[in-house]
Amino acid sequence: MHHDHLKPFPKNFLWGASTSAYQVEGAWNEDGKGMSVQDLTEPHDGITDFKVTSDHYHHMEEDVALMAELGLKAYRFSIAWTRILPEGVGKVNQKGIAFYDKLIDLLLENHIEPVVTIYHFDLPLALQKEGGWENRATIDAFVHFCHVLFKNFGKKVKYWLTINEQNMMVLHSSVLGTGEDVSEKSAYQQCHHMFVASSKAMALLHEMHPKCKIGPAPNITAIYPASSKPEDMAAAYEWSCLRNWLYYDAYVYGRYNPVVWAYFEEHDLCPTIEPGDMEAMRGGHPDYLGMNYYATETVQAPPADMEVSEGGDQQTTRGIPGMYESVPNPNLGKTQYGWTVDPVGLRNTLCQAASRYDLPILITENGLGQHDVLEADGSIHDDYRIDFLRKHYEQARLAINDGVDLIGFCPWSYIDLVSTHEGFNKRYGFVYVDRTEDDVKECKRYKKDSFDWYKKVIQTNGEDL
């Protein structure tokens, strides 16, 4: 649709930025900080791993002050798991419990909201051990970590996120954390306990701070069918359904999509459903939606022989026999890394969710990945950094003329952190940390081209993009 007349982005709006607990912080085992699945992660191929990252744990109060500087109004950040309960369970630790209440605290002096992830791919290694998410028992202890945070932290943060990219740790659990050659039939066990926790968890926080709000955050795309022929269109929707939708349907509806249902009976992947788990799922609201959009799909109706290469990460597929083949789009060009690039995607993602859910939606990840440099005067300059926003921002914009209620949006992210899949080379922030794969250095600051331009943006409340 055209629009003559623009409307403005909405008076409040949070202009934020995205990080997570694992990739930014850390301080592995400093200060009782447990083991988690990530700690697990060795250096290799030339990547690193996550023991130092953009060692925020040390910089906290340095990185607290550029964020202010830039002018954010949101902090969408994770919360480490085993840096609040060690084991996953049991015994709190006071000292994470501390960290967490200066950072916040922080935030908060400075005029920005905290936004907080829940759990972003970091599962405790202790309960790992006992089954992981396929572990019923894991439900339980999911809950009564929320019950801490929502009790330590319930009074000052308003906005809260369940489980990070639900979808990507069901459709690659061997990357993401949740399992190595995890058959499909566990990962959507796995699934299952997991929107049983969350919808638990949704309750609780709105018994314990009822002016809070909650959502999930899983990572959702439009997916295009390859050309007009009724089959492609019916990859499309399917591909959809199972990859976007039941997401969205269990955490709004409290009910498993139709479409992948049929797909679980045809596969025998229904999950073991115990008595009273529908009904926690129908008794946890979300008050709106996070959504982590990076890059679309096209996709054709898959030839009756066709065999699946193993491959793939959270924008690249390959297909399933009998649902849908992955192509390629020849009208859109892709990033360094190999992701689409698609501003338009973005709006009509936002749309077909706002058409199916009716729930405020807030942005809580879009980033471009790239190789950054930094230049002897310590300048970063990520011109396609800055055009690559810029057009996604032009595009959340009109969807918001479309009727979408976007209350916020969180690029990913505010600094340099380690990539799950390509380590530090892969830089995504509007801040350059100095440090390379194998070598740490001081991990010193430095404000990239992208951050005064994004200050900007904050300034004008989107006006001067």
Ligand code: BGP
Second form
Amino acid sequence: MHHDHLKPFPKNFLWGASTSAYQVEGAWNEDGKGMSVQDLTEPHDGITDFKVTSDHYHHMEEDVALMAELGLKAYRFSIAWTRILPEGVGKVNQKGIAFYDKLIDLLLENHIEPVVTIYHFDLPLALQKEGGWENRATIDAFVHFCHVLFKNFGKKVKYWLTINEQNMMVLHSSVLGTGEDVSEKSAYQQCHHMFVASSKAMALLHEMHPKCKIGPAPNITAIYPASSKPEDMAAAYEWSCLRNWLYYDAYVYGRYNPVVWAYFEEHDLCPTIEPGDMEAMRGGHPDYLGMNYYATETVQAPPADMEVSEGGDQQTTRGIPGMYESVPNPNLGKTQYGWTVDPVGLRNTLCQAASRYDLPILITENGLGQHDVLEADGSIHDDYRIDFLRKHYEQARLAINDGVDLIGFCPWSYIDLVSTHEGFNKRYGFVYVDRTEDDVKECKRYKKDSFDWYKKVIQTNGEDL
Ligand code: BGP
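What would the structure be for the form predicted together with the ligand, given that what you showed me was the form predicted on its own?
And the full complex, kicking off with our chain again.
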């Protein structure tokens, strides 16, 4: 829809930036931290592990000072479960509490709203050894972890996010830390347990701190049909139900999407639902929807002889026989790492989610992963990142004018960190971290050109993109 006069970004818009604990903190075994599933990653194919990452654990004050200089209004970070509960349950590690207490205090002193993700791909290894999310005991462990967090930080942290990209963990379990060779049946059983766990967490926060706000953070994207053929539209809609709406429907309405349930029945994937589970799912309500958006997908009806092919990552799937087949979109370019670039897709995705759920939305991730070059004078000219973000902010503003209640935008990522499976070469940050895959050096920080650009965007509340 065309708007003659554009409304500005809202006054208290959360101009933010995101990270996650296992990708940014390092200090993987310090101060009592237990091991998470991510700590099992070994350096491979020239790609680093998660042991040092950006060494944020030892640069925390410096990192917050740079956030203050940038003028951030919000910082989305996750809390490492194993820093708080080294074994996943049981004894609380006070040094872990102290680390996040200090981070939160520093943020608040600098007028930066902490937005805390409770769980971002780093399940405690001790829980994984007992079956991980397949084991119902993990539901109680998660709720216990939430209780510890809400008790310690609930008076200071207003915005919470339950589980990062539950949908991607289900669809790409080996990349994102729920285990190797997880069958589809097991993945959807794990998914069910995460639904119950996150609903219980939302209800618990509302009981303990009624003024706080909590929501999920799945990876959501509009799915386009490759043509005007009704069969392609059906493929796009069904894939969208399985990839997107299954999750928001469960979080918001506490129910299974009927199109997805039919797929489960057809393929013997129905999870075991214990008495009380659906009541628990209906008992938790998000106050807002987190949304990680990177790229749209384009699909067509699959050929009858379509082969199942393994692989893919968060933004690249190949298809599901009998449902859809991914095809390239000739209208869209790609990043260095093969992810489609579609700023207008952000507007499309926001409008779809807003009209389905009518809840405020916080963009919890969006950004460009690219190789950056540190020049001899310490500058990094990432005009490609500025261009990418500018176009997405323009579309976010249009979405606001379309009626979306967008409360903030937290690009991925605040600072360079280790990609989920592409190491340190694929950088996203406004702040450059000087290290390579195999030489961590001193992880010295440098401001990229995008840092100055984003500073100006924040100062002008998005008027000067
Ligand atoms: C999301 C994850 C993030 C982040 C981002 C970029 O799926 O929530 O943790 O890493 O994708 O992905 P990648 O690191 O694979 O480039």
